[in-house]
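What follows is a single chain, given as C-alpha cells, in the form predicted on its own.
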Amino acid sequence: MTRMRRIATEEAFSVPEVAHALRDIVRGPSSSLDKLLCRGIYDAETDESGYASMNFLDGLLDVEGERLRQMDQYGVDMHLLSLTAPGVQMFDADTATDLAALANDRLAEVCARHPTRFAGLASFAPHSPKRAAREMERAMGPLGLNGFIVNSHTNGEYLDDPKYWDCLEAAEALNACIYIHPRAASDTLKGPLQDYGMDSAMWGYGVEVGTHMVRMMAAGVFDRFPKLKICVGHMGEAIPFWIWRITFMNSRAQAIGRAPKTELTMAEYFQRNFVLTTSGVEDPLALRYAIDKVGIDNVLWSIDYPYQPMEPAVAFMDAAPVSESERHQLYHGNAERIFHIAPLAD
C-alpha cells in the first residue's frame, strides 16, 4: 500500500480545569448515568466501575507527550481533537460556557504549536444558546478551529428543541461540522442500561446516539437546516443497518399522523446530512456495508483514542477491503474537506 496522510478524526482530550470540575460533579448526588464512567477517570478514590484501572486521564491530559510519540510510532499524522465526554455539559450554563471558551483557547493553543498534527473540534454550552453561537463564531473564526463537538443530550434534551436551533443555525452558517459524540443515557433512558457493563460504549452509547439522529431527522430539523452536517462515530451508531425500517416505519408514523411531514425521506436526510467515522469499530463487513450505505465521501477514519489503542486501528484500515482512492479518502480526503483540515502540498 501506497503511503498515505492518516487523519484520526474522534481523538478526545481535555485540560485540568474541566478535569477537576467533573471530579466536583461526580463527588456531588445525583443519579446521572455519566458519573459511572466520570468516576472511573476523574476520582479513582470514588470508583466503583473499574474504569480507573485504565487510566485514561494520564491520556486525555498529555496531548504533547505520549500521544505524539504513538502518532509517530504507527505512522498517524494528525488527530482531529475533541474535549471528552460528557464535555461542559454536566455543568451549570454559566460554569459550561467559561470552560467551554477555555477548553477552545487551550485546543487552538496546541493546534499552533503542532499545525501539521492537530486539528480541534470547539466545545460549546447549548443550554446557553445564544451564547454558544457567540462562541461557536469565535471557535471558527479567531481561533480557527475545524469544526464542533457536542456530547448528545443537554439535560435530557436534544438538538431537535427549538430551543437549541441557534446553535444549530451557527453551525450551517459558518459551514462547520457538529460531531455528536455519545454520552450516558438520560435519567430518561437509562433504566435497563445500567447492569452488565451496558451503560457506555457496549451499549448505551450507541442508542443514546442513535436516538438523538432519529429525533432529528423525525423531527424535520433539517428541513429547516438543510446545508447542516452531523458527524457520528462509531460507524454510524447502528443507524446504517436501520435505516430502512427507521425510513419505511416513519412514512407510516407521518401517514397516520404520529410524526410530523418532513420534505424527504429518513434515509435521505440521513445520507444528505450525516457522515460516519469508524471510531471503535475495526470490522470490515461494517465497514464496507456504511460505505455502500451513504457512500464513500461520507465515511471517515478514526482511532477514539486513548480509549481505543492506535495500532489495531491503523492495522485495520491499512488491511481493510476497499481500493486504494477509497483508502485515500477514509484515511484522510473527508477529513480535509469535512473539517476544513488544509491537505498537504504535493
Ligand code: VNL
Given for the second form:
Amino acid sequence: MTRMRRIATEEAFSVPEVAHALRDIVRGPSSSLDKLLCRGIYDAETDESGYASMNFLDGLLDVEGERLRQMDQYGVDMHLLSLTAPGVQMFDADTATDLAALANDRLAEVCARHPTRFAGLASFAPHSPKRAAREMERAMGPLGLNGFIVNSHTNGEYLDDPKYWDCLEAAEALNACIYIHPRAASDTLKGPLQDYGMDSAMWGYGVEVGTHMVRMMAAGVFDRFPKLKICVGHMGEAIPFWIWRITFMNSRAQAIGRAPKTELTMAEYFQRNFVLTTSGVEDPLALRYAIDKVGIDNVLWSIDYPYQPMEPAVAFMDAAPVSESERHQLYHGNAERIFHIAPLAD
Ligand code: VNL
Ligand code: MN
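Next, give the form predicted together with 4-hydroxy-3-methoxybenzoate (VNL), keeping in mind that what was shown is the form predicted on its own.
Okay, now the whole complex, with that chain kicking things off.
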C-alpha cells in the first residue's frame, strides 16, 4: 500500500523584491501594526519585538532547498505556496499591482519546475480592483495557479466594501477560492492588541480575520456572489465555535433593523461559502469539533510553514482522531477539489 498523499495548504514564501519593499515600508511613516513583525523579518537590525531571532526570512525566501529537503524528510508531498502576509497590501496600488504580478510569475515558475511538489495561490492588489481582476484571470489562465491569497484588510477596509467586488466577481467566475490569511489588525481595531505579543498569531490575527468573515457574511456579500468560496486557516479563526451565537444575534439584529436583510442565515453562509484549514492549531478536540460542525468536505490540512514546524503538523494529522477516509480528505482530497490540484494516478 502506498502512503497517503499529504498536501499542505497554507505555506508561506516570499521573493527578494517584496522583502526589500517591505523593509522600505517599515522604515517609513506607516502606523500599521504589521510593522512589528515586518521589522523583525525584513529589517532585523532595527527589531525590538524579538521576531528577528526566529529567522523566518530564510524559510520564506527558500523554496527548493531546505524546504524541499524537510518535505522529503517528513513525507510532505506538496506545499500550496502563498506570498506571506501582509503580501502586497501595504504598498501603494501601483507598486502592489506590479509586485503581485512579479510574485505570481516566480510562483508559477517554481510550480512548473516541481509540478507534484508545489502549487500556488496568486496574489492581487485589492486596492486596484480592476487590474486585480485581470491579474486573477492571468493567474488562473496562463500561469496555471490554483486560487488566491488576500491578507485580510487593505488600508483598514474589508471585502464587504463594494469597491473590492471586482475581485470577488473574478474569483467566483474563475471558480477559484480566495484564502483570507491574517495580517495584523487594522488601525481602527489594533488598540488593545499592541501589548504582550498579542499583535500577531497569539490573538490579533484571529480577531482580525474573524471580524473580516463576519463582516462579509453580515453584509450579504454571498447573496451577490453565491458561488464564491473563501478559505480561512487556524481551524476557522474561532468562527465554528461562535457561529450559533453569530447566527442567533444576526437574525435579531436583522429583525430590529440593525443589520441588512440577507437571503440566508449566517450559519448557512458559513456552511456554503467557507472552507477552513488546520494551520497552527494542533488540537485534536478542535479538529474533531470543526469537522463535526462544518463537515469533512470543508476541512483541509495545512502546516503554516515556516511559522510552524513541519514535523509536529504531520504527527498531529497522522494521529488525529478521524477515520482513514476522513484523513484522506483532510490530507489531500479536499485540497485537490478546492484548489484544482490534479489527483495522483493510482
Ligand atoms: C506568524 C504565524 C506569522 C503565522 C504569520 O504570517 C503566519 C507568526 C505573517 O507567528 O508571527 O502566517
Ligand atoms: Mn500563515
